[in-house]
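Quick heads-up: it's one chain on its own, the form predicted on its own, in structure tokens.
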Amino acid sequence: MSGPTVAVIGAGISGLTMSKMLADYGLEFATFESSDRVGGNWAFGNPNGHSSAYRSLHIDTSKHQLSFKDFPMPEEYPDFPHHTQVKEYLDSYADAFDIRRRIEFENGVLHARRLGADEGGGWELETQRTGTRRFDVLVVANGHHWDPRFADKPGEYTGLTMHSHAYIDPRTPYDLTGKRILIIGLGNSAADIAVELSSKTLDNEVVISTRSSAWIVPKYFAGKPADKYYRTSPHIPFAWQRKFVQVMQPMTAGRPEDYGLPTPNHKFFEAHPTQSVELPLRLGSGDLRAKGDIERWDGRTVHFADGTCEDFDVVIHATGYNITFPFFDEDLVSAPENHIRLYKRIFKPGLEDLAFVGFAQSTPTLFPFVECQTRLVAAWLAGRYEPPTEAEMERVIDEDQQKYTAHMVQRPRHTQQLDFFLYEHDIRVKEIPAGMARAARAGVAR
């Protein structure tokens, strides 16, 4: 099958799905990874330096949620599979098939520039080895989990600093035994790295600080892993469908300020909730305590916003992520505040030969999402499906974000979330319906 040359960026969860359909719908396609395996976020260690994996690491969605529709997770592996699980199961899927010969490791795009029409179009891309190559399309898929975001409060903190992007890994190895430490956020990751932390077997003294606030949920409901009963439907307002789940939390979970939390800022699911089991445990024990925002640094002390301060000898930032293109020019894209306007996440208006692949914090996890979104990438690319025009992607971009966004609280945390289960039945009972009648017309038309 002829079709466009197609350079994909990134060999994570995103870039190994895109280049895995690519080879299904037979077009020339060549992926770049600036490390020298695949996995990407998953890759604990990972030499490029963007794997946010820590050694204790279990993923906090079940295995269940987790699989790719066309290869299934290994029945023997656990609900709530260990990072080396995950990583091993990518790895099989890029042996089984046959991805890891397409993929061109320790090949980096380090600049993309887009060509005018005078030079031919498409695209030219300065790589890590291979000097400048050029392809009609590109694939963005290097992931917006590994640019950390830090906490941005007036003052100096003079003890030692981190990011959980940077915790056990490897390469920075820290002792932080016998430590006073202060987290702050309470996502999942701050939630892992404070039960960890807060064992008596360390002999730590540990706080955990929250602007916010979070809502706790079980991993586990009625014996089995509560998220394979979390499905949203596509029939019933999606407001109604927060409401009942509002109604229903504290009879599941008990509210945060029963186990220590300070009272949310916001109602269930209008933030991303944590899923953990031994957090309220950990803080009802005494083994860890919570406290309110952080109002500025002073050394080594911390004041709060209520008014009251603490010495700590490390501070570890659970604050999330940038979403970071360092080979583009910031002219032609950029993420500022995490906002980034993309149709149905994946086209830029305006740029007609450019998709973005797995940037959205999809409820309850990315590799689904990721998998439905190659689908209508390739059928695009194949020339089975067209995009509507430019000022129709800006309509139903603002659509989609009133959909998906407008009851979240307004932060940087929650600009690409969305519910998988609402966007796959979209894009699959009503979008690729409608691309594919574009394209047929357009066909016509030429």
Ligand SMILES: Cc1cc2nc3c(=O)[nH]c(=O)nc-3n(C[C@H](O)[C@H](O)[C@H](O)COP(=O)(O)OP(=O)(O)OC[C@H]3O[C@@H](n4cnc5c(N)ncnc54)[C@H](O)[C@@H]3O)c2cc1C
Contents of the next structure:
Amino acid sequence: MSGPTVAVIGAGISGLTMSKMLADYGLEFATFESSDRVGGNWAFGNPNGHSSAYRSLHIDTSKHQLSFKDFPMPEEYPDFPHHTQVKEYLDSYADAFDIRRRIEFENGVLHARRLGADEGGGWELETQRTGTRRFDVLVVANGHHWDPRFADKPGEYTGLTMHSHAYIDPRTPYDLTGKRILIIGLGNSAADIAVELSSKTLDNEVVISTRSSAWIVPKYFAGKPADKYYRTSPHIPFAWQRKFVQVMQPMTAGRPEDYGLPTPNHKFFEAHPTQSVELPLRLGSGDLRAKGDIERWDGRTVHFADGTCEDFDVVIHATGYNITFPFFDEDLVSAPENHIRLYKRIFKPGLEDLAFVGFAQSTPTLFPFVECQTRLVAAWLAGRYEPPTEAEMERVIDEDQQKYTAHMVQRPRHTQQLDFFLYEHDIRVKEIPAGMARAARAGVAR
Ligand SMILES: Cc1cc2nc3c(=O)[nH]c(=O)nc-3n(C[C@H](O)[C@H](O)[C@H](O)COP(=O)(O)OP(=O)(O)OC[C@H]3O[C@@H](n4cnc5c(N)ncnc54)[C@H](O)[C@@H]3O)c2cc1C
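Provide the structure of the form predicted in complex with the ligand, given the form predicted on its own shown above.
In what comes next, the whole complex appears, and the chain from above leads the way.
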């Protein structure tokens, strides 16, 4: 089949699924990967620094929710596989669909320039080892969990500072035994790291500092992976479903204050909940303490907003990531404070030869989410789907933002929050049929 020439940036889960869909449609494409391997974040110790996996990391989403729809995780995998198993799974996905040969490894995109109409349109890519290359369409799948975001406080801290991005991987030879350690943040990584470092065998004194606090949800409920029970319905108002879980949460998993966390400044599901079975136990066993926000640094002393201060040898920022596109000129595409307006988290209005994949915080799972996005992108590239007008895209971006994030605490962490089940239903039942009708009309008009 003839069609546009397509460049994909990245071979993590987003770039892999995109490449598979493009191959399915028989489209001409090249996938550029700056690393020597697939998997991105899930390639522990990735030589290009794009993995934020730490040695002990297990997925928080159970394999039942994580699996790609057309490639289930192996039966013998545990409910919450280790990151090495996720990497093996992605390797076998690449092999099963023969994607590897379509990927140009160690050939990252250094710069992407959009060509004007007078230059024939499309994109000119400056690549790591094959010089300048030209394509009609660009698909961006470079991930958003690799550029660490640090807590910005006045003063200077003179102890060891690290980010969860670099916590216990082959690049961090630190000995974290017998130390006074402060962990900033209360997301999933912060909880994992706090649990690990507060184990009595390491003889550490560990404190966790949280600005907003968090609702903690267990990974198992009634003996089953808890996310097996999570399924939002597109037929009941989202606000009512939130109300229901807000009532249920304290009854099933208790309140954060019960085991020593500060009172959250939000209701359940107004911020990303943290999944951890062990965190409440560590806090409840006195191995771990929690404090509120930090006011300032002073040498090794940390001053907290409640007026207290303590000395620490190590501060670990588990404070999330920036959305960064180093290959774009900033005035063309950027995401200040993690805001980037994308139609269906895919299209940037005004740039009709560009698509994004994987730029969402999708609850409870990202893998089938990117699969769903790439299905739409491939249909678009094959001429079967057409996005709406720019004005309509802008209107729908506002509407979707209202639906998915208006109730959330307004932080860079939540700018691209959405619910997978509502999103998938919207794309499958409404957006693809509507886009196919638009494409058919455009075809008739042409
Ligand atoms: C600690 C941690 C735990 C997580 N746990 C879960 C979980 O339990 N469940 C869940 O659903 N999600 C989880 N996630 C989120 C999610 O699964 C990952 O962020 C996922 O890896 C996103 O895939 P991606 O392909 O979009 O990005 P990435 O995995 O980051 O892949 C991007 C790829 O692009 C390549 N690249 C980057 N720049 C360039 C360039 N200029 N040129 C060429 N190639 C480039 C990179 O090398 C990389 O291979 C977790 C994330 C983290 C950090």
